[in-house]
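Single chain ahead, written as structure tokens, the form predicted alone.
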Amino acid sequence: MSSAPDIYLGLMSGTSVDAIDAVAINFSATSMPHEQRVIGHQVLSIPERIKSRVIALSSMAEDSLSENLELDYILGHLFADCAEKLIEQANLKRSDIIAIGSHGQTIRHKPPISNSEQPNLSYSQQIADPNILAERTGVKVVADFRRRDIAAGGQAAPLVPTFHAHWFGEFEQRKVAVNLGGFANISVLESDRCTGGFDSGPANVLMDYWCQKNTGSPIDTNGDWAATGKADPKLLDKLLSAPYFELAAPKSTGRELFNADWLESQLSPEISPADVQATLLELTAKSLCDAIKSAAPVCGEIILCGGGVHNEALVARITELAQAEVKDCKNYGLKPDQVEAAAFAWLAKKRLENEPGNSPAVTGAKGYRILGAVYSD
């Protein structure tokens, strides 16, 4: 006898601020192959004028309360647009959806300083008003996933490792799941548990900025432009000398550190734009693989997720540097752009079941915590 559907939606917009991803998953379909549990996926591009405002607010170029509140309202409606499109596309009854897990859009992330003996000011803020989402969809919403972990002394990031363990974990071997979004993070998986993880550094965020500035394109498709250049060893060493790379885990980062101003301050005019792009690609690949070797020196498999999987040159370089087999997450039934949204669908499920969603081994929180606030339909 088949169990009743256990359907959740997940909504995610990452640090690249290019689009909102919505994924619907039936978590009761455990006997089905992974790919059959995914009911639907919808992508809604964020208008360029909104994207530029979000990036300015995230980078502290804009620090206005009214700007924060306006974008919270605007993104709330965009997230609702995306959810409604998915519900229509997947032919879902709203009454069949248990809840929507909405990550929102991060605009500030200042985690506690790792290994500090003194309390320090820390916070993480995501916007995209969940009240609007609940009102428009008529579905219960879970949001504000990060601040409870911050309150418990954690980094509040990354949060996807517990989902990685749920979806990718197996008993046969140690694996590392990698998310290549605006920033890269790793999850060390021991069977079906996550035993470690952290942000390794920039992934697409700097490459996207440099590509937009020099070519007018928001992304370096397939890494084709980077492939025309050559990584500059001196510049690479300079970038890798950023103190963040030497910090011990738990640690997390964002645009507050690795942003356009930081990059521009590292550059010298004699390096061609294409060589800078090639160096940024090498920065992503090397910092990631160094992090994996440090956290999981014995690793049977590396699973790549996130938008960076579409950068063929980046994936090829990671494959060259890695000391393990590299696989695309689509081999596990989730497309690269679906994983983070799926993770927040799962975290919403954990919240409603009153089960913890964080991993203290990853975030450094004082213990396991139930994450997320519930907004009734």
Ligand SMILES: Nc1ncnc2c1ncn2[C@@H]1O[C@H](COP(=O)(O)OP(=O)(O)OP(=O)(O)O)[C@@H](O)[C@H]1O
Contents of the next structure:
Amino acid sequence: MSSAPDIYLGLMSGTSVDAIDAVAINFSATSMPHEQRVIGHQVLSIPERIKSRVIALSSMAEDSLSENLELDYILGHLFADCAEKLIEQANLKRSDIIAIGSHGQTIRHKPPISNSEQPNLSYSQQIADPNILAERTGVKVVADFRRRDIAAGGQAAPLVPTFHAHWFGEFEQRKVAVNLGGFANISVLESDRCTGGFDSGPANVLMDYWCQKNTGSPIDTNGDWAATGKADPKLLDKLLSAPYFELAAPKSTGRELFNADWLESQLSPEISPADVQATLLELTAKSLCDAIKSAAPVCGEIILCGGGVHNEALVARITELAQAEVKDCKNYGLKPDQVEAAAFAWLAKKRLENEPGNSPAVTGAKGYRILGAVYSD
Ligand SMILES: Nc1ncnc2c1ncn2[C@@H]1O[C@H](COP(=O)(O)OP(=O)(O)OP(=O)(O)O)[C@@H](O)[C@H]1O
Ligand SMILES: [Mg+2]
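Same protein, different condition: the form predicted alone was shown, now please give the form predicted in complex with the named molecule.
So here's everything in the complex, that chain up top.
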């Protein structure tokens, strides 16, 4: 006998600012195979002119309040467009959707300095006005997921590990789930619990920038261009000497640290653009696999999620460096581009059920906290 549907939508635009992903999940179908729980997925590309404004604002090249407010409004409508398209495509009745969990678009992320004795100024801001989303869809919205964790002394990131544990966790197994988005984050899973995790460093953000600058293409499709180059060991060492990689967890990062200016300041002109791209790919693979080794020296499998899974050269290199079997998340019924949006659908469910969404072992918060603010339908 099937139980009543428990349908949530999740909306996500990550640090790559490539697209908004919207996913509809039926969480009641726990007895069904994972595949059948995903009832729709919609992708809405972010127009190039908006993307460059978001990147300028998030890398602090632009620091204006009106720009922040304008983008909050514009993205609010783009998120609503994406949710509307999903509702239509999946043939959903609005009254059947319990809530939409909307991550929004991060434009600033300044977590507390971990292990610091002193309270230090920290914040994390996501925009894409949830009021617009609630008004246009007529569905309850949960948003602003990160700031309660910051208020409790946490990094507010990554937040997906508790969802990774829920979806990928298996009894008496230790696994690591990895998100290859703009940045890479890992989740250590023991049975269905998350016991650790952090941002390992950049995943695609620097490769995207360098590819756009040198080839005019916003992404290095399949990693084909990187595969024509050779990683430069000196440059790799220099990039890996960034203090972030040595920091102890809890830790999280963003465009405030790893951005175009930082990359340009590390380069010397004798290295060809393709070799730089190959070095950036190696940086992602190496920093990720080092992080996995330190956080989970013994682990049964590594599950890869996020847009970076489409970069064949990157996945091949991670598979060579990793000391465990590497699997694509599609083996668990979620496509790589669905995982983060699904996580925020699940975090909305947690919010409405008054259950915590953070993992203090990951964010370093003082304790478990109920995450997100509710905007009524
Ligand atoms: N076919 C492909 N070949 C190579 N890389 C790809 C391909 N498709 C997507 N990508 C990479 O994936 C990135 C988008 O991934 P994703 O949407 O998971 O990241 P994100 O939006 O930054 O999310 P996050 O919040 O996890 O950082 C693109 O910017 C690109 O670098
Ligand atoms: Mg994305």
